[in-house]
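Single chain ahead, written as structure tokens, the form predicted alone.
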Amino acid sequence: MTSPPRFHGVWPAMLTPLDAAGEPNLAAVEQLVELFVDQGLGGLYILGSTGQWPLLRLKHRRAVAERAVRVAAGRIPIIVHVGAVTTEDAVALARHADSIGADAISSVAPIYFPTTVDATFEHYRKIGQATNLPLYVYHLSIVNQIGLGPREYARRVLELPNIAGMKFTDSNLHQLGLMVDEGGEQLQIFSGDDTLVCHAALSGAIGAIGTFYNVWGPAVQRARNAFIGGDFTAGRTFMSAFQNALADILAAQSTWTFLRAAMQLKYGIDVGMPQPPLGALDQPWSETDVQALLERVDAAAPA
């Protein structure tokens, strides 16, 4: 099954909001779909890590998810990310998110539990058969290792029932590479490493899946577009720029309270805390600070 050609381009991984209380507030999801939308981006991935999906109740998981698919109201695709820890589980999200709309669903592999390539298969299968939605596996590479190569990777997941592709999250774009070159058309990555959209690009990618897009979508989608357009100079003086942000921000371990200081001071947004262990720990950020960074980014994003 190939995927619809709407499914392109930069997609934040969107936040999920909280609020004091540690419940998602849905008024804020309701302003993210609203900003994304009006910022033309190329479709949203909910509840996925950046969203915090294992932190969430079902009950919060799909009540998010209903409210963003009813007030993006078809203007924007939404992919809903329903792995959970059980198969049952996740089978239970796919089919909520068949039945309120979404465009797509996504999954992790197996988490927690040491499992087989196989039994990982297994869980995608029935995931995936659970309904007609396309279905994207989410390949994160820092918590699940599939010990395949990315050929036979490739072709594994192509036999999966209603595939349309990937979100690949790992700097390794050798793999990226072959896995697009073996998948063809019947199996479209996008690119999960916000630190290399445009070099994903250049390895076959169809779109971008990101954190960071949630505060730079517009720039990103700007740079990547004159990237895959021929302008090389106006992609590598993007990345330089973003590149060094992003290491600055994971440099001051304090990522989350950057993330909710960025979209209160540039879309006026409050996406709150997220759920312990998350931030935990973080240290505040200054006006001044998260201000420099936000300048310098679109400073270098082409026009």
Given for the second form:
4 protein chains.
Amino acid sequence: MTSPPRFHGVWPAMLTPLDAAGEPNLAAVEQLVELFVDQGLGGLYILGSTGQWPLLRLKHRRAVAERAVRVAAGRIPIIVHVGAVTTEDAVALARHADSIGADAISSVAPIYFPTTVDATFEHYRKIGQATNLPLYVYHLSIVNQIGLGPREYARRVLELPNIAGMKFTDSNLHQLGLMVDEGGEQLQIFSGDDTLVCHAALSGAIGAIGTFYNVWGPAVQRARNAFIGGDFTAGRTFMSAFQNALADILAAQSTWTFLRAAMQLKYGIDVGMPQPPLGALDQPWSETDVQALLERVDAAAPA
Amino acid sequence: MTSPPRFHGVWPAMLTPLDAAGEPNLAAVEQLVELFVDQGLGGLYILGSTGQWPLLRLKHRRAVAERAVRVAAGRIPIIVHVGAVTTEDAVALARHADSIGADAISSVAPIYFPTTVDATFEHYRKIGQATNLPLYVYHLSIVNQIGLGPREYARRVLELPNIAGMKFTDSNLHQLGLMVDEGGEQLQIFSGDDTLVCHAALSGAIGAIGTFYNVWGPAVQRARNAFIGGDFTAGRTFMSAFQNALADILAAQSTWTFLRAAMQLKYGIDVGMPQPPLGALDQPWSETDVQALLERVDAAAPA
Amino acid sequence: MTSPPRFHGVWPAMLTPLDAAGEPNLAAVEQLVELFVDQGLGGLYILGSTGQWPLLRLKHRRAVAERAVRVAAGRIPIIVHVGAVTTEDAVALARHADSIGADAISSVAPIYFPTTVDATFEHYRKIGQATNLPLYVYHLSIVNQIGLGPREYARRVLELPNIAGMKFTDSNLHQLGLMVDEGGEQLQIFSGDDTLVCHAALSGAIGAIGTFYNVWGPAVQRARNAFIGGDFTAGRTFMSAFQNALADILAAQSTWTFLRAAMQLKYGIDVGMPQPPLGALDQPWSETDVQALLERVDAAAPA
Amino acid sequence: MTSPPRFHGVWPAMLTPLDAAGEPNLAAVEQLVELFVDQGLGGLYILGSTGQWPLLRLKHRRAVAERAVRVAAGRIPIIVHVGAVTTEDAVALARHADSIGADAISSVAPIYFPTTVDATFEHYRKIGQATNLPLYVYHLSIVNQIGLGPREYARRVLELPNIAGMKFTDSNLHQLGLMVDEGGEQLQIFSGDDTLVCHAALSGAIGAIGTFYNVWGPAVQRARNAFIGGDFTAGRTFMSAFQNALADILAAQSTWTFLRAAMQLKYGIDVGMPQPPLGALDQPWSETDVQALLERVDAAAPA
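Could you present the same protein in the form predicted together with a further copy of the same chain, rather than the form predicted alone shown above?
Full complex below, order starting with the chain above.
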């Protein structure tokens, strides 16, 4: 592999729009990609957990990836999540992502069955070597469980074929910082906890991938840039508003109806609802409440 | 639903034999069913985690269920695990199980995405009402996390449509006992921790479902019966041997190669290997070691 | 050390009676010891957590130990818990226990500050070598956290000076069984989870130490003996009643007022209340409720 | 209570110097207080966990508090930790702190025995009402366990008598931010995780209390001030060096020997070693290694 491209900035963990029958709404996929290109965001992370990969058939995952990459047409980089239950499916999705011109691939660790660190790295290794695309692996929570230090873990990650970075979906920013320093230029670490996007920049995260950047990407991007540029107060003000808004949304246990209503209200895009059990008991939001949340967060971001 | 049948005894969480291409080996499925019928075990729990459901395509799950039920031909009861990532797939598998004549269905709680108790019960409810088959749900580890007492949890389980029982895959035998007493005749609780099979009987478990009963079903059944019948020493002697053997197997981090070698050596049935990442780094076992383990456990069971 | 005595059976983790001023009520200590001698229980474990050691001054711990050992006068064996925050205090208490003729000592692992396995064993080692009394250490929950297998842990315990056994305060009966088998004659393991007293016997526990044996010692002893002697139904019947009664008591979050009322009502002994914060918000129990609980459990034990 | 003073900035969780006999070295206490006054730090938090309160007799705790307050003589504010195993001891220590002119008191939640949220608040309430001093309670990890949201928890804290703030010893900066916003002017929240001192400022922490500020107080203070003042790079550079240095120290499992050597080498103050089991197995550090660590961190702080 030649040196991978340097990604950075705020990346939506893009929603996968579904129609009423639960199948991907490719027209809405196009709308989302165009929206994020227009907003000038850093890139798109598609078909991850927010993109509901475990709920989608493989053919639907391929269809969404193809449409997104074709529409983006190089205007915005795309990382395709190819993680799957079997190594074989993940490898096949990785090759597909390569064949359609994706910029990079990513994978979660093995799911469902208890696993070992070694088995996880073997899974990653097979995915990494399946193509020449840059590979972004997930941070493993197992790091916390078994006393494998974050720096030692980062060193093992660096040995993976075509490794380019990591999606750090954890709130432990000491670990994040240690991995960033251990990985140096070889490891581009994105933070994955929306509520700590600026904090993670302080630990050296090169960018941030998150669900709520579908809704508030530009505000987050402006706040993060201002903060990194030296405006501590802008960072503090925005994080306070953002943390409280997300706490309100999570407390309502109706995240999916919020996301749908917010995308509809703010951008006129219908992302639909995920397949049950996801969102099955979500309650509807009043337009007033959604509008108030949208404005609270946007108003807290610097101009 | 009329009153569900009373199941009991030792049930293998049946392995799903795969061929070299990773597809179900239906001839070996037949061999397994015949074996367990011949051994006089209590029943078969198929396509659960040991049966590798998350790694199998839906069509393969249907094919395995059909073959197993057809071969069993009423000689041994079969619970088909129909749990799936989407409620829709689980419901479809439940209807399929009904259509082929399965005796009951079972389902894990929703996987991968964080969920709530209410959303879990909604998932179960839709599966339960999809057919008239008796439903066996999993014990939720969430019971431990949120302070929902085991008795209150059992009461909620009892409200599910067509509920017949539970697979309690946990080591907390105080909780098991409380649920057994709360559920009474309405809730048939199987224990799911092989290492505590006799202990669970003491907490009132009606039966036991486990991976290692593929290998040692008759020995476990004799020991459990003797223990329940008043032979404390038989229970103690067998549990000691069984717990130590399972600890040895788990310590080797090569459970799948052990299972394959044991089934081959003892019964001449080739169950193959699961699809990676499962078992991908398992090391081979020497025939001598497998034989020694087989004999240690069998010798510890009463005649 | 010559071979330690073989302890066995049901041991109350004896309550430390306090007067209204919060000081030990030595007259009530005498009453408790006489009670348990009369009941023919296996022994007494004094000044443990149930005996509220962390809330007592060292001089009070010494006074209670002296009185209990003097009154017992060899009619019932006594293990004195000498665990303390500093190693120095624990060693001093161990020597004191030796000087007054206690039968054995016991110690919890270091408390409050995070520690390592090695530091814990060093703490135990200094306590063990301080006297010639048999030493009973606690099971370390750290065993579960760091992947030190139970058998390896048992081997390290066996290297401690004057080691005689272990108090296993955990619900994992697979671990208990593995340690029993690893320790053999050298390690007398008492179970410490009241709700699993018979289950633990099935994993080889030589005896049981628990809070509720202050109240129901004879009933537990009869049930445990009957169960070990081959009466499975007696074990099942008693464990069901006992588990449910303890769940009722714990659910009321008023364990200390229950213990006080039960000891008063059943035996006429006033054990007082522990020092706050322990029991500070416990609600009073009606005599009727306490009487009903007492009878439920006693009635479930074999004659 | 009149409005409590506004504390802020970097506060050492002051070490309690001990002599070779394990008794407080009051001369060294004086040296430490003078050092921190000279360094212009924000205040002193004495007799907390770093100050080894659980290992000290009450009379020694009083002696240390008296000496520290007398020497400080109003030149630097002092919070005296008065937490204890019994509520009675904590109340007595609170009154003592008041009598000697301490600026505020603080308390951990009840230790050792499992407790409830209500019992914890009752313990805090009695300590708070014992004097008119401002009270700083600990963040309860129970917040994470039982689903009591951080904002609801902050509201309950605000109802405590004389409440002034909180020591947040946790790495969850989303929770910290939510509590800061909920508490507003009424709740001064100090962060207690040294490795996240600047990150916590971004979540609104008014100051930071930590072990390693005994060694690097001025460097941390300069970095924190520069960061808050808009120098993101200064914050990032320092946090990187500080996080890595602390990871190196923690990996050596010899924190107490490091602290002793560092205080001796840098300031000529002998803080001695804590009482075992604390530090009992700590290995010695070479002067070269300690010097290198001292310089690495100091060099990373802005001038």
